[in-house]
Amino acid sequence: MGDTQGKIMDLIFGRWRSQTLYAGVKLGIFDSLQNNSKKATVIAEDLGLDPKLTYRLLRALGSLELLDESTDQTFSLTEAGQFLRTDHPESLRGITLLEEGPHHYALWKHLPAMVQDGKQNAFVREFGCSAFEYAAQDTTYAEVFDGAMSSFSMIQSAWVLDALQAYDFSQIAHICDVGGGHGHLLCSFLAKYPHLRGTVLERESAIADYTKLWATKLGVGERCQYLAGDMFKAVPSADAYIMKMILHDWNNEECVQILDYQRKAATSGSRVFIAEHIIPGPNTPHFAKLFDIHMMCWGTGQERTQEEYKDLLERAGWKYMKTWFPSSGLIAVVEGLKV
């Protein structure tokens, strides 16, 4: 088989890999191992699994370089496998359970039909309502979704801080994280810049559990408040607004509405920071181009180019200033100024 055929074969059977990974995470194999080596039979007994089929799954996870297998069927975590533990500080367990779980898996079969008829949002086709509406009525999906956002948020926060490493925050006193979830990004900023105070604006259901919020965990509780609200109705006044992976959830008209509410509430000279995957030019492979297809399936939104974010800012009355790129990572930050 030639290199080109091999590449195509890898694409065809890519779901085998991700579903094998999902099974390992779902069954608790990575948490079972943690920093210990165990025989396949012991893992199966600990997790209440069939020993023969467990070994075959473990062997496949080893082939994916997530586990190390010795000659006596003893397994241990590789460096990559460590990231699938629940307790890892940069765990990817939550995003695995969401993206390869039954709800999101079901969306992809609608892709050809959407492209044919020009109507995106496979979530509505599959479940009869938007993902946000579904999460409000299905606690299982809501828990998996929130867990995934928290799982990925810590990595994304590091990318955003990296992108804005050289930014001068001395003229900003109050920053509002719109749709900020449990507040990891905002609290990371407050921890780095002691003069800042902040507000997390989020759905009431997302911030109801105090134990999940990051302000106290990161030692910035006195400078951080959590505010229940709807970014389509009102936002608090602030010197700066930041949104991480928010605008890609919505279509252009919805994005302009979100940005317009922030501009109207903003103090004079305020900034807005849009942290998103930025689509590069033609023939440049990039995760954002694939993420864009996921957004086509999941809702009304999309990934965008730098020029498209500039256009959204200007339509909402902001002045585009600059796009800040990190030294590593996948997220860039588009900056706008209230004029």
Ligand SMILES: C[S@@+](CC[C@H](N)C(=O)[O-])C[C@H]1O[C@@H](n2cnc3c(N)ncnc32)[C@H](O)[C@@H]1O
Second form
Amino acid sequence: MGDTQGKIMDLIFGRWRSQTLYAGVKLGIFDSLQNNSKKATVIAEDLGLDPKLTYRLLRALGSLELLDESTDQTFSLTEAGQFLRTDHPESLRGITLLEEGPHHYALWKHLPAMVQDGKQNAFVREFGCSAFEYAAQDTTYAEVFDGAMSSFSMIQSAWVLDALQAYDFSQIAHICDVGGGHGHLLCSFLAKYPHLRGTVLERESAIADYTKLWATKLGVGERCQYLAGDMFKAVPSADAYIMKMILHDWNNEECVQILDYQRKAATSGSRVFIAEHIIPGPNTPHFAKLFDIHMMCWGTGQERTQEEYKDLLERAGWKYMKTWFPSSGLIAVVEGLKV
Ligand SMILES: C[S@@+](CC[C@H](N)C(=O)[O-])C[C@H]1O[C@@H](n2cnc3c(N)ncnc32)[C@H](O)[C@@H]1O
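Pass me the form predicted in complex with the named molecule as well; I've looked at the form predicted on its own already.
What follows is the whole complex; the chain from before opens it.
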């Protein structure tokens, strides 16, 4: 088989890999191993699983280089497998449970039909309503979704801080993270810049469980406030707004509305920071171009180019300033100024 065929085979069977990985995470295999080696039968017994099928799953996870297999059917975590533990500081477990879990898995089958008939509504086709409406009814989905955002933020916040490494925050006192989830990004800013205070604006249900919020865990509880609200109705006044993975959830008209509310509430000279995947030019492969397809399936949104973000800012009355890129990482920060 040639290289090209091999590459296509990889694409065709890619979902087998992600679903095998998902099964390992969902069943608790990575947490069960921690830093130990265990025989397949012991893992199966610990987790209440069928021993023969467990061995085959472990062997496949070994083939994906997430586990290390010895000749006597004993397994341990590889360096990559460590990232799937719940307690890893940059754990990818939460995002696995969301993106390969049954809800998001079910969306993809609608992709060809959506592209044929031009209606971007896979979530509605599958579940009868939009994702956030669905999350309001189904607490299991809501918990997996909010948990995934929170844990993925442990990686993304570092990219945002890196992108804005050289930024002068001395003129900013109050920063509002709009749709800030459990507040990892905002609290990371507050931890790095002790003169800042912050507000996380979020849907009430996403911030109801105090134990999941980051403010106390990151030692900035006294400078961080969580505010239940609707970014389409009102936002608090602030010197800067930050939104990570927000505008990509919404179509252009909705984004202009969100940005317009912030500009109206902003103090003079305020900034808005939009942290998103940025689509690069033609023929440049990028995760953003695939994430865009996920957004097509999930809601009304999309990933955008730098020009498209500039256009959204200007339509909402902000002045585009600059796009800040991290030294490595998948998201960048587009900055706007209230003039
Ligand atoms: C894709 S998540 C991103 C969360 C967080 N910014 C992050 O990057 O981890 C989108 C967030 O927007 C919040 N959200 C959705 N609609 C909202 C609204 N109308 N007002 C405030 N927050 C909203 C959701 O609850 C969710 O936490």
